[in-house]
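To begin, one chain is listed below as structure tokens, in the form predicted on its own.
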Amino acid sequence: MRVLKLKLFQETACYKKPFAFKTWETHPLPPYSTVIGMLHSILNAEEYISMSISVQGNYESKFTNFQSIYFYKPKEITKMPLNIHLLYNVNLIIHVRAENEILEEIVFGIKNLNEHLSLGRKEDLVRIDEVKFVEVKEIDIDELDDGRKIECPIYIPIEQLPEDVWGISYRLNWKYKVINGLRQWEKINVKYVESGEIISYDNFLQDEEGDLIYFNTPL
């Protein structure tokens, strides 16, 4: 199986958690909806395009920035000082599985961008370090004597979580439908698994460079 692999860098980023109003807390990695939003922006998509993604990465540290945020209402503009949690020096690996034509369009779109890319807030700029196609294969855990160590923090959907691996629970936005003028999100239950955990019991996907892959939707 051939998929698209992106290596991204952000000096700072805030992947805001829903309902975090007085303090903007951030997820440790971008939620699926945030990543797919960036990919759809690259594609200039006007409707949802089916794809699966895997998200992993790390950051150097986390800090708080005190900012004045403007709120636009129909008849007035207000502002409020808020604490914004920011990740510093973020490195991400994104795997994308979709129709080959779609993957080629993403590559073309990245090479012909009309404006900067962002991931998270508009000001959370993205530097694209690498874009390439990679082959993916399933690894039989029974062929490994010592299991497989997770080298990079990663989101793993609950239904794919290896039996012996521990992580922090999140319920991430994926895609939405507009019902009565409101967005109704489809969500995916995942574990955020830190590096150092060992996979001992279940098979897993791995690309040709040795990076793990856990797609958010079934293959």
Second form
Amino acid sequence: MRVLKLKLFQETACYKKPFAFKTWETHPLPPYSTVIGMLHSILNAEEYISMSISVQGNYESKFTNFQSIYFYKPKEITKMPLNIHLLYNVNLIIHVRAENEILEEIVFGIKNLNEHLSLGRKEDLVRIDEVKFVEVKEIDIDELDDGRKIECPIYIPIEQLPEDVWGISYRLNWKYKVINGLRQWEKINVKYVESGEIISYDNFLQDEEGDLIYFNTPL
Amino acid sequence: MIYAKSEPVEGLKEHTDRLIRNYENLKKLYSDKLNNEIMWKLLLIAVKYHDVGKVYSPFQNVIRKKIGLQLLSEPISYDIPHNYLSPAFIPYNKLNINKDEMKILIQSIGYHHERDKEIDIDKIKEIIDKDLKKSIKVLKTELDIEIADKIGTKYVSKLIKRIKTDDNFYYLYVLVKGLLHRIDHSSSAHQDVEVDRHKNVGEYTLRYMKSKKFSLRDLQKFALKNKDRNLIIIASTGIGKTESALLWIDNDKAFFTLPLRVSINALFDRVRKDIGYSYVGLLHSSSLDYLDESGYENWEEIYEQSKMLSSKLNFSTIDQVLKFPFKYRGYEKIYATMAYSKVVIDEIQAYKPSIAAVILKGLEMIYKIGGKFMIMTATLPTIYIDYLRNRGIIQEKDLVIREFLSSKIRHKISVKEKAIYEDIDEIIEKGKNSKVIVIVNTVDRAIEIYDYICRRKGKLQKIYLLHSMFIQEHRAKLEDEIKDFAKDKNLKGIWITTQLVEASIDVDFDYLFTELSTLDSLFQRLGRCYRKREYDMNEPNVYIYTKDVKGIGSIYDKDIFELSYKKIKKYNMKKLTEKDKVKMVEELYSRESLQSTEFVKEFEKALTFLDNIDDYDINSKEAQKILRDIQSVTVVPREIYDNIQDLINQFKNEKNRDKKREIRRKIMRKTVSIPIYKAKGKVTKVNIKGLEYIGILERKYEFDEKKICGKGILIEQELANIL
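Can you return the structure of this protein in the form predicted together with its partner chain rather than the form predicted on its own?
Below, the chain from earlier opens the complete complex, with every other chain and molecule after it.
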């Protein structure tokens, strides 16, 4: 199987958690909806295009910024200072699986961008370090005497979570439908699994460069 | 050769075979009670592989060094316990077990020694790659078990997160791990894991009763008929409770618990000598002493067996068997044994509410793992029954509460509105022509009364004092003396004691003078007077003093004391029936009456603590300490210590381990346990290796060995509040 692999870098990022109003807390990695949103903007898509993605990455540290935020009130726009949690020096690896045509369009789109890309807040710019096609294969766990150590923090949908692997639960936005003018999100339950955990009893997907892959939707 | 033990030297194969034989033994004897195929399957695998990790070169070298063999080269020398390495060698894919069973197996083996050492997977990987892989070949030739061809660290992921109470295969895990502990410990001591399976204590008891021409009483018939059920029996003293329990135990393995060591010793003797059932073990902290002193020839064997829990019938204090609710590291050993055992709890009312909470929690756990229990008691606080009911342990079909009350009237009481020391003359008068027992609430009060009486005794034949502040040796003498005194019809005199005698010592006096305590304790004291006789006088035989009473608020709960006083007052100059007593205690300990008292608070606090205990948080010693609840120190009074210098020197110079142990036991006979707060500032340390835990108490001690009489330790005014 051939998929598209993107390596991205952000100096700062805040992948805001829904309902974090008083303080803007951030997810440790961008939720699927955020990444999907960026890909759709690259594609200039008017409607949802079917694809699955795998998200992993790490960051150097976390800090907070005290910053003025603008709000809508019924009749006016107001502002007040809030604490924003920010990740610093974020490296991301995104795998995208879709119809070959779509993947080619994404590559084309990236090469011909009209505007800079961002993930999370508009001001958190994305630097694209690498775009390439990679081969994916399934690894038979029985071939490995010591299992497979997870090197890079990754979202794993709970249905695919390997035995005895521990992670922090998140309920991530994936895609939405507009019902009565409101966005109704489809959610995916995942574990954010940090590096050091070991896959011992389950087969897994890996690309030709040795990076793990856990797609957000079934193959 | 791969070694497993150095003392005595034993090869890995030999040791493993020993375990396998003990496994077969256990399975043969108790698979009818533990009818669980997968458990036996996993246990056998655990037994076979538990020590394979000992092949690790640094471990082998520890033994080789001890026995003077050339050392092996160590490719790597990390200090990783063998039990963390053993699971690497198991050929999992050939065992036909599922993932949960695999986890049970890996953890049972991985934690068959409980250690604080963290599991470092990177070090384990290095050890496997550089050391263990090389020994696969030699393991295959030396052992009869199949060793995995390819080994790696995958199992470690199943080792790290420990199985706890809320896992759904928890009970299977407890059985496998606990029984592995049992089998390993007894095999290491070269003992059988279970003995005397077919010696039926019920049959012995029936035979004994027949020989004595005793017919079965109601209670005994009832116990016999309900052998397969959990029972709560409320019955007054002297109605054959012990025999009932033995008949109920029948042919099962059992643990018989009592609050006090003395009463356990007494019961142990009775079952062994009177009933003639010698398949009994004794489990309490000074049991070794007792067996030795009582002249049982094979004491060491009995002790070892008991220690390994292998005896068919074990007599025990609760701190030895019922500490598993604390879920300390290694608790599975006793808990798993409970799955095929019966447990008898005698005199549950004698425990403080916090201890009762531990017991009830323990019974709940026993119920859940498949064991059976019987509670025998004179009185049972309603809140305890409520607990069992609310937790679903009592169900109509498997638990019966029955009151067996004697209709015999044994007491007429007088409730005095004064302090006990105001009636010294009356006590002395009675003591001249009959047997009188005085029971007070504290040691200092006992000494006080003793002094008063000694000063005015006149023609009094005998006067004795018994409390807990005598060294072991003297206390044992006093306990024998009081029994002999009670038996001898011609002796008259006075014994002054504390609640020490409440449940423990089977004696019968003519008159009881006592300070009021709580009703349950009071009625126990009543049992020392007219124990089995019917009341036949006009004047009261029991005098209860209610003013200036010691120990209230410390030994006895203040609220419960006040309530007790209100209730007992109504019976002044009246005869007391068994029904009256049970009813009074029932009311006293009902939820309504106890509402917002310290008693209930303590009980509930303890329960909350036990319900929320995190598995493996505390170790066994700490659990035992909480259960004993008394922070005590072992001391030798200065005078005694100075007199045993020969013994101390012998101990210092003795090289032989067994002899040294024997001398230490002799020294222990000269000690007494006292609460830490009492000892503070009065104790000098003994700076001798092996005796560090003993202190010298810098206070006076008084005892006349010829007259078997004295005051014991004299801590002066500070003597209050010690039993």
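This structure is a prediction, so every number in the text was calculated from the model and none was measured. For the two forms, the rigid core is made up of the largest set of C-alpha atoms that agree within 1.5 Å on superposition. Residue numbers count along the first chain shown, from 1.
Fitting the two forms on their rigid core, what distance in Å separates the Cα positions of Lys73 between the two forms?
Its alpha carbon moves by 4.4 Å.
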